[in-house]
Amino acid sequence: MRVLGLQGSPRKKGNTYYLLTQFLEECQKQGADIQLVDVCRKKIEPCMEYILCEKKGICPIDDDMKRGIYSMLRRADVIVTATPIFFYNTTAQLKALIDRTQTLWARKYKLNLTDPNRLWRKGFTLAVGATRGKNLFEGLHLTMKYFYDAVGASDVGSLTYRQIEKPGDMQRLPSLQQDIETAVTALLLPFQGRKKVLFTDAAGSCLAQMACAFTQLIAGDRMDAVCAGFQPSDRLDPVMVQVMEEKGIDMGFRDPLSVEDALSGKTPDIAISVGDVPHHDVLPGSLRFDTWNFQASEDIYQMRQVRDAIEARVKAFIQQSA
């Protein structure tokens, strides 16, 4: 499972970067892959309304949003955001961030394209704030039911602390450790257990994604499915992209990867070739193997096929292993 988390406070090491880095690690003590971005060090523009997300699905903006937090966000199994209340919300630099997804937004509700994993993220919020106001936290708690919409995940909870101003008044917090573990705890419960399954083609962009994004969409809360290249291509192939969004599946922002970054060092439980690359030797431990013998094309007729063929065999697997 992978775990990722936004720390949105300009303070790099202030009460909001301890809350999450401790929440982070009981995560990483739970079994998690754990992934920080430290949003306020990052280019991040804010939205320009240029209005191609809702008609193309993509922003033209070029920043770090377009060069990996997109595909950060839709690699997350959970998706962690922390920010110190400014104006009863969050920071702008999360804001900002926020913003941009917008994309996503448009994806789903303009293009109407369903990411894989939509049905099992889970979005949480850590936030602290200096007074005590009773209404502190909610226009926070509005803007982030609609951001873990936009990425597609389900707003789960949050744990929020007021009066917290000074440096190190989260450490002083006799509660928190205890807050954490038991909020860790139940948020990754519906994802412990879950058989690791790897798909691999040669580039890791076509074939193998189709395997993984069914398995997803399809079973994504017995199997956590990942899908790489031996050696991994820099985009998806166009034609696959295609097939799958007629069947309103969104391939969008799923980067091809290589082995190892796919398992973060994990040994998976099953280990699937769709195509003709064995990785018997490549990849260690005692792993259950099997080959998907099919063949990519770049005739959307064929893909068509392939698609559809590769669907039933991902549901004849899922059935053959619950």
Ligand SMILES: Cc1cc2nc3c(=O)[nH]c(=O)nc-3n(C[C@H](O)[C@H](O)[C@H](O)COP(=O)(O)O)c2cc1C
Given for the second form:
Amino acid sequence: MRVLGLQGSPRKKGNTYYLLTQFLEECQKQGADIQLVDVCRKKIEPCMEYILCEKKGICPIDDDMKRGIYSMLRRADVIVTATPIFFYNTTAQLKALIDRTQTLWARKYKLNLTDPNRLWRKGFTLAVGATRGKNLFEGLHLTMKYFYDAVGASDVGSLTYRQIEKPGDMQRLPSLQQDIETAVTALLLPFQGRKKVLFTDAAGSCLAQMACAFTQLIAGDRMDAVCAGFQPSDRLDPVMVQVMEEKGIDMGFRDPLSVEDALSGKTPDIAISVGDVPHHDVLPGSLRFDTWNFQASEDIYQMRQVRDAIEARVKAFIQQSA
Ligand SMILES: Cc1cc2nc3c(=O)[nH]c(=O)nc-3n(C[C@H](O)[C@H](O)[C@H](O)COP(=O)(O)O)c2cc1C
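Having seen the form predicted alone, the form predicted together with this ligand:
Let us now look at the entire complex, which starts with that chain.
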């Protein structure tokens, strides 16, 4: 279970930072792997309307969105967006990140590709503002609703605080720790108790990716599927990406990972070697191992057959594990 926090305040240790770090600490306490992106300290250009995203599903701007943030959004089970209210909405730096997720919106709504985790991912918002106005968070809520849709997450809730202005105001709020504990417990509940499944192949770029994507798509509510390679390649197999896209499955921004990065210190309940070479000896003590013996091909016709066979195998595996 991965929780990604987007810290949208320019203040290094201001109210938003405090609220988000307390929230992430509670997520970690309840079993999540956490990651914080300090948005104002990242290089994120505003959208320039090149519209390449609507044709090819990619953004040509070479900045930190391309160098990691799109992939982090895709890997996250939960996205927590934290911002101070600036003129009734997010800060400009966070808004630039939001606008750039038009790329993910376009992959779904222009190219008809579905991110395998879309059904299960959750979005949660944290916000603070100085005034006590009744409509203080209205603009933000509308923006967040469409942001979460673009990144493939359901908008499940928020914690918002009025009359928070100077650094330190947040720390003085007596109800804060209780608010956070209650919200995090409800937010993470759907992810608790999922079986962790690790799929591997040699390079983490093809067979394991397909098995992982099908598992996430079909059973992401019951299984926490991750995939890795023993010698991870620097990009996905393009033929695999093409045959998955033919089925409407979006493999965009899924980087091949090492076993250590995929597991983040957790032990899987089951490790499945999808390729023909099992590497179980180098895995941490998983409870169960399996080998599926598939072979990748550069030939697209054969790769389609491999894809369909892996899908059938995944379905049988899910049924057996139910
Ligand atoms: C440029 C700017 C615009 C702001 N606009 C609003 C606003 O529209 N409504 C409001 O209640 N507070 C507004 N504030 C106040 C901040 O939301 C408030 O001070 C908040 O606690 C800052 O959080 P931080 O410490 O995480 O940066 C604004 C502050 C700045 C600097």
